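Form predicted alone, single chain, as structure tokens, below.
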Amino acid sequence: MPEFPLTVSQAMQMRRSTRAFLPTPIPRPVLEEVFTTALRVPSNCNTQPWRAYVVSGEQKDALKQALIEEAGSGRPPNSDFAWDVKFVGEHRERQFGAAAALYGTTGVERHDRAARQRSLLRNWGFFDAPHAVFFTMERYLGMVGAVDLGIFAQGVSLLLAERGIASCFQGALGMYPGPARRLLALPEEVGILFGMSIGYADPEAPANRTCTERVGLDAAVCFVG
């Protein structure tokens, strides 16, 4: 593992969506340092609309069980925000490619529905991470607030990577918000947009060998002028 601190470029190269964590908790001062530094990210008109909730310990374990029960109940998601996009074209191909890469490294067969369901439910178990983060904002902010929240969360992720700490962005943690809303006592005007599992990566877990492809510069960026 590279020594801290890393450059921004090194942290970008190191960051992965980790799906298996060690139980070792991150020291509270380290978490406070990361989130304090992340508060320096930009936001529209300096509104700073984010509110992150870091859940750990027994409360995290109880929330994990409640989320797994709800997600596994067969009830449809009831997100605070719209998460019902259906990917098409090249986006759908990349979605399927990412799933195939994960199932390939974890030995889940395409037609094994039970194994795929167990793999899916691990999202709501935080992939056994010691900490789960819920990123919230006031509902009225819509897309503008979502952009700011994404920037804030990306800052958190890179600052964690800089310190050798793994993370996984999870839209799934916004799909069944009820248990977390109750734990956090969120008012009706505030919604959970998405979440993140954080901790130290399990180096032996097959899931953490998953590597997804990235498009090339020409497919993603246009230089004009």
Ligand SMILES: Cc1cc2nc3c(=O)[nH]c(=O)nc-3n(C[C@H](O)[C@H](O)[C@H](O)COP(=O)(O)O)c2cc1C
The other form holds:
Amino acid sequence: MPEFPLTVSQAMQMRRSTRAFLPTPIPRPVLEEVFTTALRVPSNCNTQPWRAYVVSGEQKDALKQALIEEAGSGRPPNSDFAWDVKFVGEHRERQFGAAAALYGTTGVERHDRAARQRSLLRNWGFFDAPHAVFFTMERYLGMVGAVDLGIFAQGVSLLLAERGIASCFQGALGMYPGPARRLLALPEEVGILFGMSIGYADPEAPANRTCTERVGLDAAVCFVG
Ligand SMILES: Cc1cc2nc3c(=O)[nH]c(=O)nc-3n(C[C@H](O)[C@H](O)[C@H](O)COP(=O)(O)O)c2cc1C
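The structure above corresponds to the form predicted alone; please provide the structure of the form predicted in complex with the ligand.
Now the full complex is given, and it begins with the chain already shown.
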């Protein structure tokens, strides 16, 4: 077992997208410490355009039901932001690689559509996590705000990892924004960009043995001069 708190490098090396959580809630003071520290991340012109909603308890359970119903209804997604890119080339290959890694550990056969759908729907059940975070910003900010929200959320994710707490970024939580928008009473000009399930990883769950690969340094970074 590693010793907590981890260093930043250890947290980067050890973090994984976790897709099966124990029901144990994260103590509120820990959540407050993590989010307070994450507020120190940089943002464009220090605009700090994020507003994160951490949903827990009975409200989280009710939201989960509503989301599973909506996502399982076959209705098309209606994201608040454009989130409909079709990956091509090497991006598509890596997308398939990530899916294959998850299906491999969870025993989902590639051609078993029903099993794939069940696996996908677990997104809207927050993978049984005790907390679901929704990252929102004003719609007009577009790409500029999205960069800042990504940096903020990664800060949260690493600060959780530092403390042995797991997370999963979820674009899926922005795909059917209706139920969360209603719960959070979001004004029209604010949109949900993405979400994140957070909590303690279930050490027994096959999904949490999923391991994804990365390209080497040469393929991703050019040192010039
Ligand atoms: C912006 C963003 C959105 C993501 N959306 C989802 C999602 O909706 N569902 C999911 O299971 N994983 C989602 N992921 C997790 C990625 O699939 C995962 O980070 C990638 O496969 C690499 O695996 P790793 O995080 O375990 O290293 C998302 C990650 C990011 C950064």
